[in-house]
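There is one chain below, alone, in structure tokens, taken in the form predicted on its own.
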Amino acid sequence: MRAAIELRGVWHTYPGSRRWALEGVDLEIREGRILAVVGPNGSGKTTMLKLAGTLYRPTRGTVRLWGSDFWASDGSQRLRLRRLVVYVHEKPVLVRGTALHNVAYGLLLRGYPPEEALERARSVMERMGVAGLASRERGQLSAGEAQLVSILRAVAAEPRVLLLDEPTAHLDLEKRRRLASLLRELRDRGMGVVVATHDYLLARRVADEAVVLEEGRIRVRGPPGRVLEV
């Protein structure tokens, strides 16, 4: 099967810097798996996540949606591939309203009728177990409940790649769990997660696939139980 992102002979480095944030990765990304990607601060996962999700353009190299080679796309191309794929920041940035409108806010954005936006959130937010939370303002959200209302709303959109940054950095255990079950259950609906973590746990308990990150360069890849014990 044919994969949905790839990242091919790609090197990064930011403007005025003199290093570079990735070096020669080749990655493969997969409707219907999850990759954990895994490495010390300023490995480069970030950097990853946000080329494969079309943020950035790198500085050499090719990524490539469903066969397409993003960035000599057209503006229109360019527009529907980047609507399959959803990245999520360890940093959660949420919009003026309650949870609930947070959670429908980029159905909202896709054009979808606010009654069926709101009805698909609260939808999500019951399947997570946090129900309780929609009609709370984000001022009153604590910092777990503002990832978890980022992280929801980007299942919300149902994309068909997404794309986690420390998701579990200010959860619970409790919420940790959920969103283990959550993402597995992701998974075997078809849709490809990746999640860049510090949280060995998850990426053992949820993973498919897993690769080490280390000074913008993958060092090793494979299946979780080995490449994790690394």
Second form
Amino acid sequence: MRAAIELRGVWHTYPGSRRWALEGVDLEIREGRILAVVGPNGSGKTTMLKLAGTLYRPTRGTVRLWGSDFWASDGSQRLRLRRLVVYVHEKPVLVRGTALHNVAYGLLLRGYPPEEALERARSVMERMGVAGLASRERGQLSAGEAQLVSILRAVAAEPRVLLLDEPTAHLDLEKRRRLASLLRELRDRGMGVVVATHDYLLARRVADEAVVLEEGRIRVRGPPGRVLEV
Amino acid sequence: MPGEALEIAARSLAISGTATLLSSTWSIVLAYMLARSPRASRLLVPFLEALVGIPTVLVGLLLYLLLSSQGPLGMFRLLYTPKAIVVGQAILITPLITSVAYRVLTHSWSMYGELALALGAAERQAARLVFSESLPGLAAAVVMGFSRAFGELGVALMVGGNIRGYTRVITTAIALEVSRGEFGLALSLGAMLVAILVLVSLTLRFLGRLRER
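Please show me the structure of the same protein in the form predicted in complex with the partner chain, now that we have looked at it in the form predicted on its own.
Starting with the chain above, the whole complex follows.
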């Protein structure tokens, strides 16, 4: 099966920094699989996810989405490819408006009529058991609720690959359990999921494959049962 | 004097308000371009920040040399007109509005711009979200620019000439009253200047709160 996203020989450094955040990373992300990315703080997990989500352009190397070199593509091709992947930031960022509006926001950006976008958003929130949050303004949500809303916003957009950066950072035990079950459901529906996390329990519970990043390099990759023992 | 003071206040508001509107237009566009271009911002932002505190008399002097009848822009006959003050104040506050707006937009882009792109937005949609979420910060940058323009003396005096009924603004009127020894009148004009600045700032804050609701 062809990889949905491929990082080939990717090196990345931030403007003004002399340090490589990533050094020669090769990675394949497939649809219908959950990949866990673990590693200490500053190991390059977020950078790798943002490169895979095409939010950053690599300093060296290529990022291919469904076989196309993203950064060599033209504007309309880039937009088409970018809409197949959604990255969810560790710190939930919500736009002005209610939780329901936020969950619908990705669909609105994609040109869905407002009624349909809101209906889909409502259905995603109901499936996750958080329909009660729908009418709350962003300032009225707890950190955990905001994180859940930002994850559901990505899910509602129905990408083919979902990139989650520390998705459980603000979630309580019950919400973590619900998230794990949602991720498995998405995987079974054919979505590719990448979870960058310190939560080894979540990684072991849901991942099909895991990689360990250290100092910008992939040190180990393989089945979570083996890799996460390292 | 009360009637004349009100006329001077109205003229000051019109001149500094126009200068702020003009300067905000290009400063916010420039700030957005810098926020989207880390390489250019590394070169330009320190330069702009250094210019924030440029003495108003220096801007006034340079503009005087440009606009005087022997200067390269002398044919426009702008010297000692309200338009000359508008241009001078707009130039004076450009580094201030640009550098504050740059900070606001850079922070906002790292949150909302990335969010929009991550959700599949086109650059135009991302920019719209960034501007919408940055409005309070951008309004603060504009108010700061207006305050600097409204309270400056050097440009208004050098290229405006403090002509009664034509280019006299609050700050030049204060300078004139001090030179005449009319300290009471000068202090009253000063109090009016501060009151207008506070009123403008409070009005914008109020509008910002209304928008948040």
